[in-house]
Amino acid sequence: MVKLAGQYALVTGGGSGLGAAIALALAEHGADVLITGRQTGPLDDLAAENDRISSQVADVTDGAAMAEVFAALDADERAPDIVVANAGAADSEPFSKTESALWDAMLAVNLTGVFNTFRPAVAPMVRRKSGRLIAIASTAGLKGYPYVTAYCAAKHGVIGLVRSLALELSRSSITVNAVCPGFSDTPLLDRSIETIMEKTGKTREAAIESLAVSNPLGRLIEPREVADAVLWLAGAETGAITGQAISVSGGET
């Protein structure tokens, strides 16, 4: 069993999803956790829910926000010794319309987001030579799917982030991976459930199956067993494991 009693971890978007789920299992696992987003209220209700869990609102595509977020931590002696970056987003269109605005706002909150969560909290983790960072990317980070090739592209672009960071930071004993969900069961899947809805005239149980076929399961992916790796990163006894993109998929990837 992973055991974190001591050690104080950020969760970005953890309001709910899989940002929830990795917040709740890192504070029943005994970790003081701290997630951010950008709406108060779902921030305060599931911090309602645990003890260790704190909340503050802060935007991941806003770097000085979240430079600030880490610098009152250090100056607190509280300095992430797990960080999450789970903040994301994911809206589809067609190629050949998507404008400069979708494909700025998903390489912003996806990518960027992922570079102003781990920036900051670098610093303090080379200090203590120790630390995990830890990004949830997308089996989209590992392959491509159809009308998301923003999406795809900024998920893309954060496994190479992190295998370029662990790599740079091998030294330090600070280990940088990747967790890539399969298709899961969160409201973010809901906005491509509710597309497949409006596009095609399918059921809600249909548009369902038709994204679970793609996982040799069957199923969708569940937010638990997304959390329950990224316990297993967070754990000290994974101190070798470092600059991996770990598939959650049932097999897909």
Ligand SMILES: NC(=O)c1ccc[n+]([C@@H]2O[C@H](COP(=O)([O-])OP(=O)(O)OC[C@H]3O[C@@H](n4cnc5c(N)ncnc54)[C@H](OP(=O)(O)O)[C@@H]3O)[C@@H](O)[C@H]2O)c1
Second form
Amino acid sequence: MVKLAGQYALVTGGGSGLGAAIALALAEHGADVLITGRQTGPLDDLAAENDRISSQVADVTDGAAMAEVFAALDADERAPDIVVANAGAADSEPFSKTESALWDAMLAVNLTGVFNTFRPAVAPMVRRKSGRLIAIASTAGLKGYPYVTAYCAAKHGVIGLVRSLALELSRSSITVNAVCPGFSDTPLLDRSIETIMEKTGKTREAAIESLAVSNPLGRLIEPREVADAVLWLAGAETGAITGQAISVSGGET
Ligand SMILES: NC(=O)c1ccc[n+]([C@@H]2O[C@H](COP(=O)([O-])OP(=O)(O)OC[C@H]3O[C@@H](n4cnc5c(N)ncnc54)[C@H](OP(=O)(O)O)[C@@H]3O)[C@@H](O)[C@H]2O)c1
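Return one more block: the form predicted in complex with the named molecule, after the form predicted on its own shown previously.
Full assembly next; the chain just shown is listed first.
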């Protein structure tokens, strides 16, 4: 069992989907967890489920806002030991219809958001010579998918960031890894399923099947399965695992 008592964790996009499952798993294993996101409702609802979870509104695309969150935690001697850069979005368009606004938005939340989250987390970790930086990338960081060039480019960028930062921080006993889920049962995927139904006329079941078929297990990944990979990486026994992109996809990648 992973023991995280006395540790502080921060999970971006912690109010729903994978982030909520990760926050609950960390809290159940004894960590005090701060979840962030843009909307108070889902954050407050999750915080109400577990006394170890607290919440704060912060947009990962706003570097100054993220720096303020970390500075306040550090001043309060609660600088996170475990940081999970999970916030993301997956808007889709054919490449020829991808406007620069969509391109910029996908890079801002999925790639720059990870930079804005890790950047202020590093100094206190270097000071303490320990820490766990974990990015929720995607199988879209390891292979291509049609109609999501901006999302795929951003997620490939996250894996580059992780591999490079892992080398830079290796002598500080800080590990940096990416978890790469395949299609997972979350609100983000619900929105993708609705888009497929709208654009192809498929039923909901057929739209889900069209995504699940890419997973050799023939099903969607459960949020808890992603959370378990994060828990493992957050634990003390994974000090030699760094710079990795760990696929949680039933063998898709
Ligand atoms: N579901 C999948 O199939 C799948 C597969 C591979 C990877 N992923 C990745 O897993 C991560 C979590 O996705 P999910 O499936 O759990 O989706 P989700 O339920 O839509 O969760 C995304 C979270 O990110 C937050 N968020 C979005 N933009 C933000 C911003 N600018 N600043 C701060 N928070 C922001 C959202 O909260 P607010 O709206 O309140 O800000 C929400 O809580 C994403 O990085 C996604 O790319 C998902």
